[in-house]
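One chain comes next, on its own, written out as structure tokens in the form predicted on its own.
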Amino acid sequence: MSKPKVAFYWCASCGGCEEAVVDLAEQVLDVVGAVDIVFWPVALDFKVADVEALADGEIAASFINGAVRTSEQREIVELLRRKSKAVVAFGACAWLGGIPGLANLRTREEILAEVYRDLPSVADGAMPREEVEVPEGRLHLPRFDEDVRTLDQVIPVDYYLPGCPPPVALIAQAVTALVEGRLPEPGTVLAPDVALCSECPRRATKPEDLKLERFVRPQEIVADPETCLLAQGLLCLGPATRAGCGAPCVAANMPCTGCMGPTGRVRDQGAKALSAIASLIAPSDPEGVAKVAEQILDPVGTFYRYSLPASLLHRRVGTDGGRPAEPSEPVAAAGGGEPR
């Protein structure tokens, strides 16, 4: 019997969920001998020629990190959607949009100008092209797009695999569940469907009328390693953030960040997060309430921070009051689950 094909594609992202694989250790040894890995470019040398001698769902499962920013990388995921039964977005940007998403807060045209133009290091200005004549031809380089988006505002998506990166322990069930035959309705997101203060070691010592009078950031406190850290003023994101990572970032005395994104029942992490957390602002008053929120120096960066591209926003509304340019709605997912 041959053994399930997989492919993994980077799309735009740090590189974390690639290294998140190979962080299964010994692990990765046991995958490797229950599938096929016929693409992988960040590890293996596997060509795009290589995938489109494949026939048509042919790939098991594909695992798709990172938002999609450029026309090489929507070219490269409708390729992998088509050779594959099934497409799973793997880690925050995928999902979500993730930090990449954060870009959003910029027009094309502005970042473009910040990174070939504007900074102090760049000497002649000169703006990127997408196509150029050399002597050994004419050259063409991926489009710059207009936004990010998720990837499944691009293809239609039939797994989530959230985190930045995903945990380990849930990739090597995702895979497990892959080889054995056992993968759940399409449309799931493969954690845990309940929020991270369910699972944080803390949670015994979080008030249950909390209130505060102000809010602090990590590096202004010694933070108590044994108390709920929103009951210290940090802004910590695990009511509006879902189980699953066995939250290592709490165990290490700093505050959750969301990168494992909402419930089923969110439609918007970031405005969950904003509910949560203006809900424990002591003061009523519009000038009291006003003084505790302007503690939150970055609230777009903290809220959405993850989730921007994904949510009811998607990005930064246009000097003329209009969007520069609006995203997709989601793609159904194949096998006809709900998009996330």
Contents of the next structure:
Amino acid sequence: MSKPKVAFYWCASCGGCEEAVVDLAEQVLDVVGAVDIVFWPVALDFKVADVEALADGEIAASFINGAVRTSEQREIVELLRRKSKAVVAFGACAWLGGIPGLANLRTREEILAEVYRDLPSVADGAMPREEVEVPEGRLHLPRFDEDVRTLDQVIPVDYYLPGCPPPVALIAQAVTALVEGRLPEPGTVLAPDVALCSECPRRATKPEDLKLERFVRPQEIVADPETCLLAQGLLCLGPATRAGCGAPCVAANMPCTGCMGPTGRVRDQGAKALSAIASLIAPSDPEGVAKVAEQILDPVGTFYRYSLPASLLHRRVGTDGGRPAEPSEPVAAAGGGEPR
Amino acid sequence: MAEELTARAPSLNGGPRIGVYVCHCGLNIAGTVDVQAVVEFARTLPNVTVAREYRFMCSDPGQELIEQDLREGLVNRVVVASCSPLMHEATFRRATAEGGTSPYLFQMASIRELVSWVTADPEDATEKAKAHVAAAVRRVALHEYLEPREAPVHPDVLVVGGGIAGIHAALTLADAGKHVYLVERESTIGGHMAMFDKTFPTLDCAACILTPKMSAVRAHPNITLWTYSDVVEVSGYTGDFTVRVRHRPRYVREDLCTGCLACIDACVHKQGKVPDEFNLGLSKRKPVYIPFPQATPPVVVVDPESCIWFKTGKCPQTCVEACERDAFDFTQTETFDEVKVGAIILATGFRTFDPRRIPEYGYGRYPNVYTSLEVERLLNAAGPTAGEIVLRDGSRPTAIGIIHCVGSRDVRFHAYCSRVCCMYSLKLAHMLRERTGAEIYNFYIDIRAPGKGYEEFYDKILREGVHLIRGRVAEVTDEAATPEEEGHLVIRAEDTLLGMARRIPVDMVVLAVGLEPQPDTEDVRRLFNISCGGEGFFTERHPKLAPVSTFTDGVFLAGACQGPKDIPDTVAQAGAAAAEALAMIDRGAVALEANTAHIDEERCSGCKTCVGLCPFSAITFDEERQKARVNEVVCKGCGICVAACPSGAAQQHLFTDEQILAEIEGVLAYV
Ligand SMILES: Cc1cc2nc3c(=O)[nH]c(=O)nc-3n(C[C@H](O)[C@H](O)[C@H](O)COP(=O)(O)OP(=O)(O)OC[C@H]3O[C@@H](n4cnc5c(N)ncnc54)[C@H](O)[C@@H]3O)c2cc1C
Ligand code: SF4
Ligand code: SF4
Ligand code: SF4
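Since we've got the form predicted on its own here, give me the form predicted in complex with the partner chain too.
Starting with the chain above, the whole complex follows.
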């Protein structure tokens, strides 16, 4: 029997997900041995035409990382969709939009103006064009879309591998399942459906009646290495984030930032995290609440760090076209704060 | 009459078959909303098999429509588009249950309160009504089949506060065979009424009508009377409360003291030493004392603050010697009792307004300015002056001014009317005149005399020659403007009937202080998990339809803790509270909320976010399994934990995300 064919592709991403595949270390060799890689731009020299030449559904699985922002990305993922039995959204960006998804706090025009015109390092201020005439002929650049979309906002997706990047163990499990043909029901997120607190070594120290008097950032305190970080005032998103990572951030005394995404019943990770944490704020009078809430300097970047495009909000809306609201806006002005 | 039924939309056997019933509510709805159009529209909605209209859905024939359609199998889910859940959700749930299914397979579309009463344009209103119906139809299709649940009720009752309200409620319940724990924080029951000499409007002697009831409480086999005690902890829920009561030491054993008072005579202090609280400081008492002769229980109290033995350890203890019963026990400490009760009646009463807050009336500055409550004591035959009106300076007044509405009807203090001050001021006018022959001047804003026999009482006082001056008093001063005013207090007021400013010299001023919430209302409110209105009095569940209930099932209100009221109203309310408690106990079971929360163990990460949030302490954390758990008997369905659970592990019946989103989509999809 021939080996199952697989493809890897990256869209709007940082490359960390590719790195994660390589991080499989010796296991990567097993993977390479067990499957037939038909497309992997970052590592192997296949062309799009090679994929086009395959029969529809011939690829057993395509692992696609990154969010979708350009016409080129759309074309390729649509092509891979056609050629694949299963599409796996690989990593936080493909599943939820990820860090690149925070670009949805700006309009396309704002981004282009900033990058190609306003930055101090820009000299001529030429705006990119999708078509350029050169002596050799007409050149095309992909179109920069209006907003960042998750993979499943563009094509149907079968499985999701969460994480920024996905934990090696989960990748290995997924690939093994694929090779052995034991794939779960389509739509499944390939990680435990329970939040991180469940596997956090600090859980026992988390109080039952936590009341938060203040929020601090990791650089402002030396966190106790044993006690629940949230209880120390650090914005740990562990309670609102899927387990399966083994809590490496918490082990490094850093709060969970939520990259593993929400659990199965949660539609909007940021909203859920926000409502959970807001309900723990100690004061109950509006001024007292505002005082504590103000200490969350970047509400959108904190609660929606990996999931803005997938959320009910999806992007900042408004016709102002101008700058986003001042960063000092209180939490309530979700969609306001500036990531930094 | 009802529309003919129309079967449409092929629905799966066993799948949702929804009946939509649109109510006219007379012209309340039909006057604005085109009911016929809403019915036609409902027929086009998925899963709707029957759509009807009716003039009054809440009437018997209206409900019968629902029951019949259910019984005939035409529908298995019900939407009524009518008033509001507060009005009639219970009615239509009952009808749904009568039709032989779960009462929770029902959803209301509020097209009166949310539509016809607020949207004037008929076309807009009709469209809006359709959107509400569409939302309810989408939602009810997802409702689960839930069984109504019940929990048994413990038959004993706790009454907190032994004023006339608590006394009356306790006796009513005890006479009906229920066991009552009556907890009073003072050393005697009786409350404010025990301080009065006579009561309006009948001028019957307060003690004569009150003390027999006080003795009856003490003698009643069904009443456990705990004075000098307070409730420190309440847990549990309607029908099954656990209450912890603290008993403060009186240093005299209640089971031995007979109230002979020999010890008081024998105390080394020959005269009273400290201000007597019951007489509001108008007399002095000894360190061993009893508030008043008919105090119930008739047991003396030792006050360690002033007792020489407690202060210095050196006292011949002549009191102990004098006691033939050996009742003294200076080693007593606080003790506690824990009891279970099914219902709780709060009857914690009021306190009077502190007139020092109005410095221009001179209370605390001029010795001859009194509060009404002090005058009640002066008039009382068992009071500091044995009923004679002798002023602080030893003189007897020949002219007395009574100022109404002190602290009441005054936006600076209490905007509300204290309801009893006009009447007790007239009572005091009558009694002071009778006892002293003095000229009496009552300064009032309006006379409020709306009770039975009250206007007649007012007439009677008028005819007795009391001067009634209409106007708010500006000031009480001792600065004389004329030689005649010299040595008197002068009341300056505008007489709004004569349209002139007046100065009336008097020897005594009585301030008709208003009624306000007890100072510890907030603590009590928290302890019993009820709410207070803006003024701080406990809030009843509904001002008209549930005046003695609270938002916490099983906790009832009686007397002035719910708002200022006179004795007749207090007693009536106490009777009502007792009846409500009785009804609950005799039913034997209480219905439990269906919209409770529950936690999916597999999805619970043990993050504990929810545990401390539940206002009803319904959530516990299972340390062994590291999971949170909701006690669905205690859960009130407030939804706080559901909103907060960052895992979506906490879910709520009748408020699942799917149901809520379906409802929202119903509105939006229609629009
Ligand atoms: C000056 C004056 C004259 C009045 N004259 C008349 C009159 O002539 N006729 C008339 O009809 N009405 C009169 N009233 C009104 C009358 O006083 C009230 O209607 C009546 O006292 C209300 O009874 P109650 O039991 O609700 O409250 P209260 O009499 O205030 O009794 C409350 C009891 O609860 C106890 N208590 C409070 N908190 C706690 C707690 N946390 N734990 C345990 N125990 C607690 C208190 O010690 C007290 O014994 C007069 C009022 C005033 C101020
Ligand atoms: S909140 Fe963070 S640190 Fe605390 S138990 Fe959960 S994951 Fe661990
Ligand atoms: S719904 Fe409200 S009452 Fe019920 S368990 Fe949750 S927080 Fe408590
Ligand atoms: S908030 Fe949710 S996940 Fe956390 S303990 Fe409660 S039920 Fe479990």
